[in-house]
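So this first bit is one chain, no partners, the form predicted alone, shown in structure tokens.
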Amino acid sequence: MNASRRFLIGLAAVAGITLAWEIAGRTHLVEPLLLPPPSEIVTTAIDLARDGYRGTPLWQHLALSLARALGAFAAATLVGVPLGLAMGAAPGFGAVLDPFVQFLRPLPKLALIPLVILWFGIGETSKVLLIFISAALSIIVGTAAAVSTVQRQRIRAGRALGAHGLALFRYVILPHILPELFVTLRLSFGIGWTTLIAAEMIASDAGIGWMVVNAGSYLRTDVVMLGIVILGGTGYALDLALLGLQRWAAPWSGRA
């Protein structure tokens, strides 16, 4: 199935679900307090874009959340990729670090909130750190797994042709792992993005995640749904950006 047809099918599915959702809300098949119709969410979006939420403009809530998530993800990539490469290339180092990584990776990040507050306070550092931990651990594991799949025959062939050190990494290892590395980064960003709400629970007064939690406490379901739409749409857009970067940096990805 070509890309255009997939896009049209997806667009039709979204339109159909949105229409059914609107009809269900308008006819009270579903109580609007529990699930407001899309038209009400659009009205809420217009109101918040004009007046803000709790004294903060909507764009500022989004900008703050993006700054936290993207800053943490950039740091996680800078730390996680080299560590993962080292773990995959040096089995001894991997054996030392792997138990700690595998212990922390499935740990619910909400459980870390009390310790993070105790150690780093309630400022921006705590929020960014939670997102960083979530993304970095997945990046480390994925990168190490990608390196371990490089066939030893390729490495020996590269060395036989005179490639050593950085040249071996650049011309043999990196082309092999780059597609899988991008998949890891996309998955890890999704994990970090979902941690945003937990991070913004730490004494925040702004951010999309905070807005969702705060609106829920006041039964503002329309604001909650708007926040969910913004979080999902923004995360989807950023994933598409990473996918585009993957196609540019590794155009051979997915080809036989």
Second form
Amino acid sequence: MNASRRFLIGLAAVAGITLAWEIAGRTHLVEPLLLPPPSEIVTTAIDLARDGYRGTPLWQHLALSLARALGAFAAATLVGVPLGLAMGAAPGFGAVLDPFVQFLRPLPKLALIPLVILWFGIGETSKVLLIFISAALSIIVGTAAAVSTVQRQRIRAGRALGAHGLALFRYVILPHILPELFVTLRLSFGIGWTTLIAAEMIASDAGIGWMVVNAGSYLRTDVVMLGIVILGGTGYALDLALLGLQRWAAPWSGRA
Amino acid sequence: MTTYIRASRLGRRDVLRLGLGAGVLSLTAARSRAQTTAKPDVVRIGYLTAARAWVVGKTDGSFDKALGVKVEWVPFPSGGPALSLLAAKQIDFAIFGNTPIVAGLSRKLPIQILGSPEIVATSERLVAKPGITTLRDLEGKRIAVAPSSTMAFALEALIRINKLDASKIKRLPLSQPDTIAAWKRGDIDATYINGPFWAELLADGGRQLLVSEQLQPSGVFVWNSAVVRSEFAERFPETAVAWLQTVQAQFDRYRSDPDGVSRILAKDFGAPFEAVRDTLAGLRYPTFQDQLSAKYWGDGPVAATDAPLIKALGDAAAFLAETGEIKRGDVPASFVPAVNYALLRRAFPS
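Could you switch over to the form predicted in complex with its partner chain, since the one displayed so far is the form predicted alone?
In what comes next, the whole complex appears, and the chain from above leads the way.
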């Protein structure tokens, strides 16, 4: 199946579900309070785009959430990738860090909120840190696993051909792990993005994650649904961007 | 004439027919009676996970006995989740704050208000760091308050009434346990907070600036209302009446033995006895009879329009619309129809 056909089928599926959803809402098959129809969500989107939500323009909510998530993700990549490489390349070092990483990684990040507030306060640091922790830990684990899949023969062959240190990394290890590294980054970004809600529960008064939680407590299901659409759409777009980056940086993905 | 004669000489078949007719009649009568006294299979009562006097009835099965059906108790941490539970038809009754109730009503959530058995008096307090001695000192300071709570509403009202510069006061939405942590770190200067949390802050050198009761002369009331799902009240009015009377019985029990009830609740919640006792003492408990007076709800829908709590519902709605939590167009023109006076009167005849 070629790409444009896949895209068209996907589009038709989305259109079909949206239509069925609208009809269910209009005919009161589903109570609009429980599931507002798409048309109501569009109206809410227009209202919020014009008047903002709780005194902050809608685009600022999104920009703030993006800044928090992307900032945390950039930091997580800068810290996580080298650390993961080191853990994968030096088994001794890996053995030291592994128990801590594996302990923290599956921890629900909501559980960390009280401690994060005590240690880092209620400012932006705490919010970014929470996203950073969840993204960085998966990046470390994924990167270390990728490095450990490099076959011994390849490294030996590289050495025999005179590659050492940085050259060995640049021409043997990196090309091998790059495709897997991108998969790790994509998954980790998804995990970081899901932590946004938890992060924005710390003393926030802006951000899409905060908007969803706040609107929920006033039964504003239309705003909740709009927030979910924005969160999902943005996450989707950013994943596509990472995928594009992968195609550019590691065009041999899936072919080697 | 023939019919007359035939009726006077009843045959066996006629008797049978008559009997059948009577049988059908009495059956339909029984069914219609069953409809008015119908009982649900189960009654689900929502309650706030905080010490609340009426919840003492959960511990000894008073509600199961009085309602004559199986009772399930569904906890919720604050008013917001309570609205979701009502919308999803997961609970039939609940008692929670007036601010979320107003938000639910303006979203056309099918619920009815059944009075206000708990009025906040001293349970919610504004506590500040030492050095802040007047309300005016709050300008330029950071105040933590639980989001979408009655305290958030009271704080805004306080700023408005005292003509403080709202733009100079940083309000930080924080859950109450997180507020304690932020206070200890010095991230906040003051907080509007519920019991038992303020006890810890006062012990830590905090200074009490105000309790919610002091806002009442300015028309600002904060209270918890009993609510019922409209559909439930229509189908099972007798059960709703019995529930209300049982709620009242629990408050009567608390009034006659505050320490005993506090001790039971402290054990049930795993909280210190003193904290529970002080939290419960911070609320006022007008009886339902009292509530149906000009002091609270008025004695019926006609006299209700300028009853203080009906007015307060309108004020809360205006506040929520102003802050952008609810749409202005969604606010009902009057909150009188949201109160089920008929049911209240049936449960508590004057």
